[in-house]
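Next comes just one chain, in structure tokens: the form predicted on its own.
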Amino acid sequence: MQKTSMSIAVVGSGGAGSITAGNLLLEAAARSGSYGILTRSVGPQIRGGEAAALIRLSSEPIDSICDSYDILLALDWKNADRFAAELPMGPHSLIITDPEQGAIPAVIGGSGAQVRELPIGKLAKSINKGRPNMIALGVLAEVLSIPRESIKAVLTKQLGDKGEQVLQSSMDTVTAGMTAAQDIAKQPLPKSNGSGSGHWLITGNQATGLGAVRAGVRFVAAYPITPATEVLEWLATALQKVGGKLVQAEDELASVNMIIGASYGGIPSLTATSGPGLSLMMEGLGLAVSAEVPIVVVDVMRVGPSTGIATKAEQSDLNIALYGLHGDAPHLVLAPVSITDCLFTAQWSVYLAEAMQVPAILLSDQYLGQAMAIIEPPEAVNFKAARSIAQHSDGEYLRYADTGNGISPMAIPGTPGQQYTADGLEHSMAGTPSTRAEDHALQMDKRQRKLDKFDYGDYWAEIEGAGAHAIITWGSTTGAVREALGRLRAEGIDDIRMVAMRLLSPAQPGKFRQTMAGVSKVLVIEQSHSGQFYKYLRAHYDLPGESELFHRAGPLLLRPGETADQIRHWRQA
């Protein structure tokens, strides 16, 4: 059965506070028993520009973004057809615009969509320190028939610390946008059975956050970089907490090798970071794989090549996270599958990391990363940061020993005949610096070794469905396409699995097979230009079959509803 769900997008110049809005309302929302999400479309201006709350709710968990809007508040129109695109309506849409604002431009004007206006500004200059976007919650707040309590809730919780005089004018405000929305027609909120109270509000960077914590990181080296510095941000606070600590360093290579110190002297750690900044980190990933030193990079993904467009998505930093490294040099790869997997992939990310003595790089994107999600609480999971560690011994102490699984005990720096050398230099089993032809393959069959031997249990992918079809996807599309199978089961087509993948390095041959057993038509789904996901999959596995490839580069995202038009075209043919 398709979910029951609601779309609503509050545009406006930034500073208007079209994303402060729509927090807001998400979060009376959540407290009113809907799921839901908000994404945020914002120029790459430093101030001003232009910037959307775009907000889809729903009486199930989604992971997804809509396929058109039902309703559009504009706090002004200034440079909102650069996002028009961004902003799907039809004649089932309402715009909501202050007359005095100016005429709704052309691109998004001619959707077909009805038309209410409403003197935002007026109403806002009315009352004691008024704004127009609590004027907007207001009237969102009536046409989707939210509690007036609920709203208050959210504001006091919000704005309790900025004294009692801004909470009740921000308050009477809302109130105001309420009233004068009395006569809109309702379009009521979508909601679960339940009331709401155990739903989590999180962003896929504070997931990712609070998985690095849960697994036993306590150092973080942070430069910051949109769209990956709430997690620098989030983690600052939670290390304090813990006995942990963040580092603002003066770059991102000075992160990358602040972490490797801090890891080779036994403490978990980490950055974070986004795509100009990993390819700055690559000679600090490839001392951590010779060094034998584990450590996570977590890019959040965002368009490339160069700056590229800071504030929006894009899967395109694949093949540097996988190949960027130069020499043959294993490691970790790794993606979340949606926002609540954030969490779990990250805990899981330094989990093996340190299991191996391994580098990890983690791939959100911008989507994943910066949207806000009403989800429930994860499952939690024993993942916690465990190395093998190296116990004093009157013996000759071998940190690269040619172990039987790669992994050789790593001692902590200071431990009585346990000295050892570190760098990135190839070396013998004693660490000690060699050119010998037999050091370097003994050394390199070791690191790949650890990885190939490890045993990653079912949690390499995502799977669902069965039939003789299969979707293949990677990190933000598999909400899309998750939605999209939905949809199509809810038509009686039942013959498609999805395999959402979330180990990416090292290659899981052994098990896709087995997961494509029966498959005879494949359609790979990603988000990148050149189709990056579809030929790594072509060079690391057997796909079965037919195969075909639907993408396209960022930044506007994959919707479920083209995803399925897509799908059912792919199985016709």
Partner chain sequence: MNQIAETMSTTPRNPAEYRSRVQPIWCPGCGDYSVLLEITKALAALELPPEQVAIVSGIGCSSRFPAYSNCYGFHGIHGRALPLATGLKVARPELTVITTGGDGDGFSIGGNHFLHACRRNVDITYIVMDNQVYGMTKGQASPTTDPDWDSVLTPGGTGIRPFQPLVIALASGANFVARAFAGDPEGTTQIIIEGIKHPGFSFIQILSPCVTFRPEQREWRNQVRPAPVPTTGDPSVAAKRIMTDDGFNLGILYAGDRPSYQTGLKDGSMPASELGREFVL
The other form holds:
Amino acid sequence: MQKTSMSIAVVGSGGAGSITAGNLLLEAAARSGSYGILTRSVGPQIRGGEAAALIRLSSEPIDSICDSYDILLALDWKNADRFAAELPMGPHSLIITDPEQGAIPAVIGGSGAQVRELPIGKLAKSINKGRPNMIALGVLAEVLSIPRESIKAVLTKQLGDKGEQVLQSSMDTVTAGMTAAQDIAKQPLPKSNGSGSGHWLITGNQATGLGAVRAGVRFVAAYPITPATEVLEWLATALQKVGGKLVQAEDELASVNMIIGASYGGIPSLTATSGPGLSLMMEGLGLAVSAEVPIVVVDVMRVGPSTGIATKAEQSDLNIALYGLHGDAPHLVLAPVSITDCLFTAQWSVYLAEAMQVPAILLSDQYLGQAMAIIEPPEAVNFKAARSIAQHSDGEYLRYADTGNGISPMAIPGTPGQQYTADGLEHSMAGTPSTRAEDHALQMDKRQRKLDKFDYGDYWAEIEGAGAHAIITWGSTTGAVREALGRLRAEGIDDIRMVAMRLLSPAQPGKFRQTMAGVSKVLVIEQSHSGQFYKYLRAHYDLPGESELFHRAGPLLLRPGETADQIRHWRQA
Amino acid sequence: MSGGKQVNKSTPVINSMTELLAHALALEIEAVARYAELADIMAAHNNQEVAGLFKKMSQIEKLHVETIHEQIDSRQLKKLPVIKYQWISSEGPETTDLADLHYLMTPKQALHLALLNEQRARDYYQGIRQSTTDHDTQVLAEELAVEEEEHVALLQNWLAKIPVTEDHWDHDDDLPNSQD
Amino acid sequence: MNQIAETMSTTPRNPAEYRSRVQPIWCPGCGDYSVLLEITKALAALELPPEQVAIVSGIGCSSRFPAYSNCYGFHGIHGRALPLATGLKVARPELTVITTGGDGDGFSIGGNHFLHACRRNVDITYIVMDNQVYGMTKGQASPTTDPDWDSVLTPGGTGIRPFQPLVIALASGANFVARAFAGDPEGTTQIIIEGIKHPGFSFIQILSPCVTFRPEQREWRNQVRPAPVPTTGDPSVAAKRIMTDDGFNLGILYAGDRPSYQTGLKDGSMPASELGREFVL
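Form predicted together with the partner chain structure, per the form predicted on its own context:
Okay, now the whole complex, with that chain kicking things off.
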């Protein structure tokens, strides 16, 4: 089978600039027509820590990380063993190392990879203001056959405003790296069609922000937390451009309540956080359910419990997103199935929340959120916030009227004659507090009916393939599953369908049953220690035939190869 | 139960009948509304007896409003100016302080509050009678003070017919309820 | 009311316009009834159309306030009234936003929001009906309760110093700091009017007796007095006064001129559809 992708790691510490080199390499490859994904792995230090840029470049769009690395370039080896588990390599791999930086750690060198020494530090010093990471960029460009012009274009964009001299010095350093690498065997990037023109370079967190703004979000409250901060930072600038406002809150309790307040005022509103912040927002989300105020809370999941591992992904906030609200509190839970899909799912989430006057939790994760990807331009969709608004009338206004579809027109403050009080207390149709059993029953039915009667179309899940076997997955593991199934198809195994759920709450058992017609065997794939998704499926759906679970906790992402092996094994069993 | 709001302001100086009647009207209107509100509060707390009494007081005060209107009409005072009222306490003299309620209060206690209101109104008019420099105003203030004194006497008679409030009138076997 | 009564009204709007038909559940004698009257009088005096006013609260006796008004209202969750109000005011600056609540809601569970609302200085009027007790949950010590006040939850008293809301508001940057007494309708109404009119974050502590759990507070009406000094715009003067008075001085104790937080949704020139361009190679 012809190789369609290559993976490169650049590691280094203490200001070595490995991430910068990786970013430049990714963008240069993008300008040569490649697709790709860059993830970062970093130590806990704010500055000076060890860092690795992990890049996968491909001739086709990809959603997943690689199986193993073709090239590892080390600017130094300080604490690099921390990344060993994330850097699978084998005899086919090439390690490029600077002998000045000492021996390769056994846990990395033991992979059997070939080693090539290059005096990266010395070469950098030979050039005025030369930096080792620019040598590394040159070396990798040479080995991967990335044209010098692509590197120059990227550097010009990055350094153009720092002056001709800085740019020239960097280019000289890159050139020195290219020259030094001339006798290393070339491993040209798999050839892709086209020049990359029109492709997008975007992170999932940016895509999430973009989807939200496209749907009409104009108020954002923000409390920083890794790995969600970039959603908020991107929105801060974006709202200045298109109009709107971002307020930095004092904590997550404030941010969720601020967006409820703004949305009560009629403005589509959103916040983004991660697990610890989501825990704090639960009471506010319940208020939004009771008072029927649409909001969207993006949870960029990281490894839990508690503070966990802030810089790594895990799909372990599913339970709290589904069940964390006290009382019966019908609400939406959604998850993007790829970096590209962060845009669509965020946009759809805002649309759904606004249409049903209900809070939506959007479960992204650290991988989807922080990975920088080269993608096909996302298809523009027309989902826009469109709330049912009560117009001025002289009759008695019943904010929580019992309507057929459960959705009751919402009065926006400022509208004469429609004044009401939104309440977290159970209430009558007029909104006044009530302890009556009949009011509780009526309002609970209404809240549930809004979600049950809504037409979600075909967007509830991504369904691919057909056959008697089905893989059910969600969120970021979809990428590995999709790629694994692609490989199995190439081997001639084409009796497996994939269902990647985008809409997790409310569950869609009817649509699921139709989708599962003819399936006799199910494998559930997820990234959590306790199998949260599997248990969710068992609770809400009838899984046909036998069902099995392939899962593991973070921080190590599922790789397509191991996923394919699991699927192959399960299918044959 | 303590009784009545603080009289903590100096006697107003009012030197025209128009202004005095404006005050007289305002204090009666405020009393009508306040008694009605007290009735609602007591009704919501299931003290129907006192609620009924406050409702009655509100109706009586409504009659007093009409009396003042008659006085205004008889003097052909058609338009009264928008003014800042001068009271001897934070509200009009015939207005019961909302703080003087208790959910178990007795009719006797409620009537006592009403008595204090009428006495305060009488004192208010007497103060004006003494402080005013305008003769017509002085005569009118005297008339109004006499009327309030009649109300005081009526309430005293009424009170005399009502049984005394027993000790432990505020006893409640149950503890307060927990809400939100 | 007939024509003559109308002409003599001190305000063109009637305070009753601002009351809903919902009957309060407050205990008879509770100071909050007076505050309800005072806020409606202030709104009438300011001639604000009820639909242009939003009253936002958390949880507690006094937080039941919004439903009793005929304005837009939001009865939210415990301690979070200020962020709720902040979001609303920032998104809809043309509305008059008033936050009501009690000492437990505002200074204990909502303490952090209180500090930051003062700092942020959004143009909101925050009215705290302070009765030094948790009433809704049957009489526990609140942050403003004296240390020796006995309760079932804290037998023998809390033993800890009461929270000083006015000086904390001042130190945190509130632009208007006042103390009022529920049983003084005239003075309190005027303070509320001034608080609403004053730009930035206005904090008004209203001593509001709890006749059920703190019956001794019925005596407050004999203890309060107008502050014997004029309003100052000098925070150091205000701080000294507030820190050395006995808690019964009423009036506007500080009125500053710090610029308010910039509210409103900034107008943008770029259509949202063009935002994606920054990602195109």
